[in-house]
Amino acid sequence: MTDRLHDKTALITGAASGIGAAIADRFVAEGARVALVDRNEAGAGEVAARLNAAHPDRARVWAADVTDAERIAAVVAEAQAHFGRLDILINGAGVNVFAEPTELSAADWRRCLAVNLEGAWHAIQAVLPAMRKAGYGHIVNIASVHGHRIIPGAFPYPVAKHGLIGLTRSLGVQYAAEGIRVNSISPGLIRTPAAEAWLASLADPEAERARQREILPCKRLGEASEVAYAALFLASDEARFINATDLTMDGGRSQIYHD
């Protein structure tokens, strides 16, 4: 521990498991305190529970979905008056949408832009406020590769990285001047639990996990405690001239040209 975000308050949505988790893990490890927010209120209640028996009192947990503005807004509300203030939000929240264009159903459209677009906007919305006046704010949006990069058979998954992508951009921009930064980060094939059910859904996933590594340049699929280094960066000091920019960790797959 270097206590890197000490005595900085971070909310964390998607918090329950994957990258979410894995960056509570290591901002509380790093001095941070952390409102964890997901609908999944038992997933968040492990891991508030893991931190807070190593780190007391550092974590605490608010059962919300981030397609409701209203109930964000009372998190936040809650998770200010709990810690006295939010310096860093991290948007984690989201969901994998795949289908054929033609036979995707409005619902799911809805469903992948809400959770994967709007639901991050819900959030920073809440928390531009306090950040504003105080002067100091720290934004970090979990976007992917697929804002870069199409890979077919993954609509509309790509539209709606696309768009936190550019919002990143415009509100980084947008409130620069006023003390807060906005960036993202864009995981490749992470190890993580949405990813391990992918795979496991396929005729024959150690197949297609030998395939995906050897697509990768290092050779291996990413872990979730890298993603949670390149956030505490970016939601540190230590970052304070980077605004407005997209991380891409994909292990370097992104530049390649493949057959």
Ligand code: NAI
The other form holds:
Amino acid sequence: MTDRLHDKTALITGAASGIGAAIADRFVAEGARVALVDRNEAGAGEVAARLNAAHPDRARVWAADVTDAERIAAVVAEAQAHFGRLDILINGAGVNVFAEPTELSAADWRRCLAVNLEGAWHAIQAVLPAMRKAGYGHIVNIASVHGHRIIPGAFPYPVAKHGLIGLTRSLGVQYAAEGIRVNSISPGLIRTPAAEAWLASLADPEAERARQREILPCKRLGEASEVAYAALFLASDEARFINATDLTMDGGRSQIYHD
Ligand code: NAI
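Could you give the coordinates for the form predicted in complex with the ligand, as opposed to the form predicted on its own above?
Next comes the full complex, this chain leading.
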């Protein structure tokens, strides 16, 4: 522990699993208190129990769906009252929605944008007033390499992730002079429950896992804890001149034009 977030408070959406849970682990280890927000209350509760066992009273759970703007605003208000303030917002909640475009239902199109894009906006809109008043705030959106490159068969997920990077840039510029930074991280394939569920849905998961490893220049998948270290840096004062930008972390894969 190096206390890089000493005395800071962070609200993390999608904190029950994968990347969000790993960010909660890292932030608490670095001295932060965290509001764990997820629609999976039981999962978030397990994360909180683990964190509080090692560092008492550092984590608290709020069950919420990020598509519900009113609920998210209420959660942000409660978390601000509980912790005294919110310094950091991490938008980690996300879902894979992959379909052949002509077969995509209207409901799935809306769900994809509602969770992966609007969900982040709801949380940002809720934290902004207090951050502007304080003249201080760091926001990190978990985007994706799908926000930069197109992988056939993954529509409409990249539409939402491109939008999330646009949201990052526009709000980062909008509030820069007020001490608020907005950045995003674009991970490549990271070993999380969501990635494992995608692999398990394929005809031959082990063959696809091996293929994915092979096309990565580093010959391995990423780890959620590695994304957490990037989030730690971007959410800390160490990154105070980094704003309105996106950090791709995919082991170098997106730099390959073709073999
Ligand atoms: P995960 O499925 O392990 O965790 C996502 C969490 O978000 C879950 O706890 C889930 O309950 C929560 N969540 C989903 N929809 C929600 C909603 N409407 N309201 C509140 N909570 C909700 O997934 P993973 O892999 O950790 O993904 C986290 C983020 O990272 C997502 O935004 C995803 O798009 C992004 N990402 C993941 C990559 C990967 O390879 N795993 C690669 C690039 C980006």
